[in-house]
Amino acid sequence: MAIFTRAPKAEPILGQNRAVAMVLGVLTWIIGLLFFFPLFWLVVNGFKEESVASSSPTLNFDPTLDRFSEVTEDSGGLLSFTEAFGNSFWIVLISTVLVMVLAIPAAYALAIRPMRKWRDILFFFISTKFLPIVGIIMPIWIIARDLDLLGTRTVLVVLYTAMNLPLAVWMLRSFFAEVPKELIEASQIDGCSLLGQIRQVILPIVAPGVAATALLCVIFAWNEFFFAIQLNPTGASTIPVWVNSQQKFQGQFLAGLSAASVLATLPVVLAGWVAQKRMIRGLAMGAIK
């Protein structure tokens, strides 16, 4: 006599999965709001009067743009918003372009045509990030002084290029390694040169990864503070140095400092928002392996 057993119903399991997914979704939103709240409060304080921003936290206030106009107006001092923004713009732009020009051929060589001990080469690149910046600032300062580069954009361009180059090589190498070798071999059979392979075959495929790498280099260079404050405190000050100058020794400055911080983060936020699709696609592309 055949014995038939009733299969367990799937409805309770589905219900449990939905409950778990709902709880995880709520926790994700809570954690995201906790991380976002300091930025939200920074923006809110930028629209307050100094007396209101320094008092007890409140959302009941009359918004004003006076703090933004105060921190952006050129007062003739050592630091001004327009000069600092211009310095940061050109330093970040030139250093990022140099990083990509140097990192793309290096990543191609390490991924497409790996040489002997290529892992040691990669480790050497990343090992340059092990040493704390404060441990090398003195010899860098002396070299910059002897070369008459203190207070210039050039010294920061060189340092930011060296700072971001190891990261760019590592990221681009992972992207290049995912390019099908058959496409490269087909281009070689067609008589495509090395430069043509990179420009016509590889770069169109890894464009999201290149965009993600370039954006990360822009963010790191834009936010860098230690080199800028040590080597260019006044002559070629950048946005982080300008924000630091908004701290006053007398009186209240919280609202003004918040407004300056909002202006400093706005270009990076806009750049990330514009390139978010390419950045997410590029980061996901590099994580396949």
Partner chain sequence: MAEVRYQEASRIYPGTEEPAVNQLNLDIGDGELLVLVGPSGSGKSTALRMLAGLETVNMGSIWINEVDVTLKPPQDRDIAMVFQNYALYPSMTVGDNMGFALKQQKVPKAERAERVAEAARILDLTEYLDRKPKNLSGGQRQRVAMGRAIVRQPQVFLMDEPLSNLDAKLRVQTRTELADLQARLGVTTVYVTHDQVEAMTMGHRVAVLNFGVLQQVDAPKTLYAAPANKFVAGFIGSPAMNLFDAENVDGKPGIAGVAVPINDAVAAALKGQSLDKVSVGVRPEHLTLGTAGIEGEVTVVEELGSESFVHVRTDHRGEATNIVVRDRGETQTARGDRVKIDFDGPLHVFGEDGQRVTA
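Residue numbers count along the first chain shown, from 1. Take the two forms, superpose them, and find the largest set of C-alpha atoms that agree within 1.5 Å; that set is the rigid core. What you are looking at is a predicted structure, and each value in this text was computed from that prediction instead of being measured. First, how it differs from the form predicted in complex with its partner chain.
With the core superposed, residue 28 shows a C-alpha displacement of at least 2 Å between the two forms.
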Second form
Amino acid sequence: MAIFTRAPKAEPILGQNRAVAMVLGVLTWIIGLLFFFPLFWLVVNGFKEESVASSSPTLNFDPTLDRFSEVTEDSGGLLSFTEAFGNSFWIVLISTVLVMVLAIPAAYALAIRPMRKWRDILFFFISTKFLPIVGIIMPIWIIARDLDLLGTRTVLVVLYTAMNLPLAVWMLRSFFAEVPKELIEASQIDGCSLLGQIRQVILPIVAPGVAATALLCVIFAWNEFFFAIQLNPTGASTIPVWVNSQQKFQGQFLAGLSAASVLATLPVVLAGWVAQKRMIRGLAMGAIK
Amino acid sequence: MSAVVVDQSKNGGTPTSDDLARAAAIKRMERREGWKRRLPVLPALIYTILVTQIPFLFTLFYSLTDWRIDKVEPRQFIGVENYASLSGDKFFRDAAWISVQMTVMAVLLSLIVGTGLAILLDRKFFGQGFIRTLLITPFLVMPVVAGLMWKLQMFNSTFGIIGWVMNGLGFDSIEFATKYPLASVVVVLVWQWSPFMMLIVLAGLQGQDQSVLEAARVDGASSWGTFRQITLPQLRPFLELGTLLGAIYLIQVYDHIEVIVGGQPGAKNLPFYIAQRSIGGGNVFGLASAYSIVVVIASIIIANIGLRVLSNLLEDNS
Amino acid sequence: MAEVRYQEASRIYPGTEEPAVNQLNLDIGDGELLVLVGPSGSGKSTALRMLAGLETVNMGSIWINEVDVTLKPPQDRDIAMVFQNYALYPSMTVGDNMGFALKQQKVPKAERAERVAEAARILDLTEYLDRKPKNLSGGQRQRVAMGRAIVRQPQVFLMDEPLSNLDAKLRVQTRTELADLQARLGVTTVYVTHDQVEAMTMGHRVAVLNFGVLQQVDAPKTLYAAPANKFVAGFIGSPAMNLFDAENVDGKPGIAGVAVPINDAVAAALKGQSLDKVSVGVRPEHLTLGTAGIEGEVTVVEELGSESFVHVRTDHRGEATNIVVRDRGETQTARGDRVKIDFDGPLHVFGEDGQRVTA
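Cool, the form predicted alone is there; where's the form predicted in complex with its partner chain?
Now the full complex is given, and it begins with the chain already shown.
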């Protein structure tokens, strides 16, 4: 099913009168811009002086990059932007790689050569997503404390891997299921090993899907706040914790906070824009295929 | 595993040792094949069980004790006492009620807004791709940033946009987040989750069987009739999927509450309250665990309904 | 160069009672092109996949060249398979697709290139070697799939409906080329199709399966002239044989009140069987429109130019029954005519058990 690639041929729901179409088009534009407005304003505020930002909203100002350089400066003992960015980078990278290493073989076993009762296993993975984090946070906190892992990057890597794994298995299975069965059989007859099969036959076909899945894992891990603040409130913490701390330490300095927020958000927003079609297809079609 | 039948036709009913050896070899091969198929899923499965299921059992155990982590005394097994005390616990009841309101409002509103947006986007117009990209963006934004952004530059009474617009219209601006904490959180949640619902519904709209729509048009159905009688039923699984995923995530909202209203009462849901009472400094691990179990049970009820829906989807398509 | 033998081979899918292939016994000679044919669900593809090693053999054994391969994985059977949808690796070029198996066998690069080039020359694919499958036409893809099989120089070719994704005209043309290629290479080939015309035109011998059971295996001519049972009689031939449950006409099997002319041997074989439980079949070309015989009314005339098929409605065992008769190209018959149908050629009689009654 080619989602998004094909323009809908059938008549749109709200009729096809030209004037109506015109009005609806304009309406959609207005709503789209309204939805985006808070983010637009965030970026604008990031370029303002504090005094301008904390008075009545205006577009009439001299843009400055000072706020961006201020928030990225070393803050003397407190969690700095560079540190938090580095922590986030490594935690997100390693957990995403781990997720993929675990999820790709699992997706293979669920889609390409389905084991018996593969549906039950898939449901188990999905059902762990239904387990609220508060249902496990206390034991995890205690185990982490006893293993002396509180405030380390390791504990977040472990948890983010577990958090994203069901989602990745779910999405990858739907992408893997699109590989024709005969292709796998042909490679078996051609004498391909399991690893060779995954590497030379399957991955080239599902590469875009794998990339989209990885990207979604990156986004969720990058944005995660609850574990980070509960288990890792100090030294080795991540970008969301840093943004939150900016609120605490800088008080209500809107321009500085805006600049910080823009820096924190930009990487995943860009990534999401690039991969939007496939990501959503994987999410929605995971259930349908 | 299929039964291995030893062929007895040639030997007057008595299987020879050769036949038996062959049957055993086939059985061995099938078993090996079964493991070969299972093996790749095991690492992921074991990891998930270790990190999610085992701690859950711990929580279940804690909830039956009077454990406070700040005291040295050993934890004592007190049965269901923690659960029994829940009904009289006003703070718990408040938090539970907030959870229900917040989840229901956020899910329903984002589903409605998202469906509306999807219908608008499901027609060709100038800049369609661009507007879709803009509309998706809120879902990508870090929840902490979304919360801060709305709190400071939208809700704030002096330099927030909403106050500014209200002033312009001749009303007094108010401190929105302080006065209406629950509504404030819900607004931000709807802003972030409508795009998600929109994308799921859009996938449903664009994946429709075109020939059925064309047949309806040939049969003379009006646009609205086609939508109600053909599109909507086809869309149902997608709406259900959106509701399910939305509910699962929104029932455990924490970030937005922390950032927008902090410890303020009036928008403190169960997850927030539980964290506060346990590792957040409250230290009553036993009692907080009982709270957690209640949240889990509520989620299981939602999940059960949801899984049935998903299961139907899988059956239909494979 | 190889012979293939199925020996009491059965496949029972997990969770099912009925075997998909039931105690198949089949000997395929060296260099032979054997066609497995049957309706969908007959087990023909399963039988092929058992030989390929893609399905477990639950019972019995399979031999290639006197070696028991029942328990061997596909890659150790020295076979090559052509799939219905070709199963070309989309990320590889045509050349890499064809050379992939050799690469897995660690054949040196130079020899690999040479063998790929040779196969490409035979199949007229030389100029496409650097293309990706998606940039080829359906017919070209089909040839690449063939090429991939040829390059390996296997003991046996397995072909699973290799032509069914081609359009009708190309299918007929490729059918001939494929048969010619097989004859030139002389490699034992097992070929699966649901199309009985394809089976009859290509197969040295044809094995007919139904519900997992081998019905008959014979040269196409024999299959047509002496079908072993009612199923084969009805399945082989286009248009199909006229096949009826007989009625008792004065102690002889009959159709629409007219006794069919059977010889004494058949009559003797039918002795003791209830005549309204035996079946009688006659091919359209063995009937003529004449002055005596079965009476009926013409409902449809299909004029094909060189011949016509006349559909006649008669009253047989109290029901309106259709009989097809072959007539000359320029037939005089038209819808609504009352006609009489006479027997003019061999008859097929099947006993109560559905088996052919041998004369």
